[in-house]
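This document opens with one chain alone, in structure tokens, the form predicted alone.
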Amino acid sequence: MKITGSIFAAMLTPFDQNEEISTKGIAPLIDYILSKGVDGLYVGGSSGEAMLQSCEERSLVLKEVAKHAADKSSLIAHVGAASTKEAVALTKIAGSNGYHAVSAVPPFYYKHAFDDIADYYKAIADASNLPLIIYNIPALSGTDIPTEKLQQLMEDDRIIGVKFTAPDLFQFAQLRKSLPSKSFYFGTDEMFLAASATGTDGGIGSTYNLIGDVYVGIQAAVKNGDMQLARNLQQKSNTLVEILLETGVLPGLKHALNRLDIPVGPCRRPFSKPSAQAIAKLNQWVDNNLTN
């Protein structure tokens, strides 16, 4: 089973100034992502604040998602839980919504026994016809699933992959090549040429709902062999993402979008407003490369 494109945007979730789900965010948001050129949106991750959201939550914004997005792009409905209970939830609405795939972190919080995090993901494959992804994100997650274990989760024939969030571009290539059937995308935006270079199937990532088409192009010029270009927009993503380290990605994205006219609105707490002097810096930055 193959999901169609390579470049996916993970996607923010648009909030209103009380930090409810602002539904009339959702399709500004969308359109502003795919006009950058990117291939489809996963929805409902950690750039989305999905943590933050009660199982309702996480539901309504899979629902409005795939309202606007179903028949633009490939959608990738994010289900991780602390719960298999909660993940098979999200997962039989993402199967009934028009997702084209599903993707889960392993169960968090509690440490967890390698067999009980295998069962969790049957538990997810079981409950829809829908491909897998594992969201491999070790920082955030709690969870570091060693390279065989994950080679032994795919010998499922319905996991088609990893997003791999992570700077391990070893075990990245090690997977490559032990899984030459299985599908490997990239997360860790700032490190996107040197995946690029080593061989992935396409990068989701945050920055992606701001600069989706640097990464488009940086996948090109590699693609091309102009290293040159390549190296050239992952700088100017670096640039960024140096910015946003002062902000807080999160924030800093969502005040980047807000600032372009796409209300998005804030971040929900604890998540707190950037500082003066970061937001200045993350102002010139948009004014100068995103603004005509």
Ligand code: MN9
The other form holds:
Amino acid sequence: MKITGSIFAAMLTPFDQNEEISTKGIAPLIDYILSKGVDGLYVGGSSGEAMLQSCEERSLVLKEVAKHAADKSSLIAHVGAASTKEAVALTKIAGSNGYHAVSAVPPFYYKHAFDDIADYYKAIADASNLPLIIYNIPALSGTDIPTEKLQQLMEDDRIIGVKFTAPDLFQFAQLRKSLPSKSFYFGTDEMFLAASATGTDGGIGSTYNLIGDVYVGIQAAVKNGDMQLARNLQQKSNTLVEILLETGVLPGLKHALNRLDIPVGPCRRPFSKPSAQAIAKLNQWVDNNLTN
Ligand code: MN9
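I would like to compare: after the form predicted alone, may I see the structure of the form predicted together with this ligand?
Every chain and every other molecule in the complex is listed next, the one we just looked at coming first.
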């Protein structure tokens, strides 16, 4: 089983000034993202600040995004949670709202035995008819599933691939080689060219909210063998990421979108506002690269 498309924005969640979910901010953000040629949306993951939201809020976001985008974009719902119960509840919402796949980080906070993690993924797979993509992001989830264990999890036909957000391109290549029927989506935006050159089915990342065309372009350039163009595009991404590391990735992306009149509001605390110095750099980058 495969899902349509290869380049997915790890969609941000618009908030209002009181840090409440802004349902009216959802459509303009989706329209902007899709205008850049991105194939689909990965909803309610790390970039969506889902781990700062209640299960009810996450359900609301999944439903509102589907209302606006189900007929025009490929949709992956991130349903990973600390408890299997919550992940299953979110999977059911995705299953009844037109999503094309679900994805989940391993259960977080507590350190679980591998068998318990495997049971969690099985419960998610059982909860709907949707294909499941494992979200491997050890730096944030706290769980680094070793290569053999990932291979073991993927023996289940319903698990169709991995969103791989880590810098280890050796592990990435080993997984790809041993699992040729599965799909791999690379999630470290500043290394997307390297993953494309290694061979990836696509990418899912936070900066795709702002510059999705860059990753569409890298993928096409690598396919056409135009490495110089691919490098130039990766350099554009990297210049942005360098500034975002100063602003904070999510607060910076939201600031940039607000500056382009896409009303996504602030991040939810404890994310804080970027420093004036970092904002000045980001404003200049946005004005030079994204405004006409
Ligand atoms: O999975 C994101 N990773 C994290 C996606 O949030 C850790 C990436 O898109 C990064 O935000 C991006 C910038 O470092 O590569």
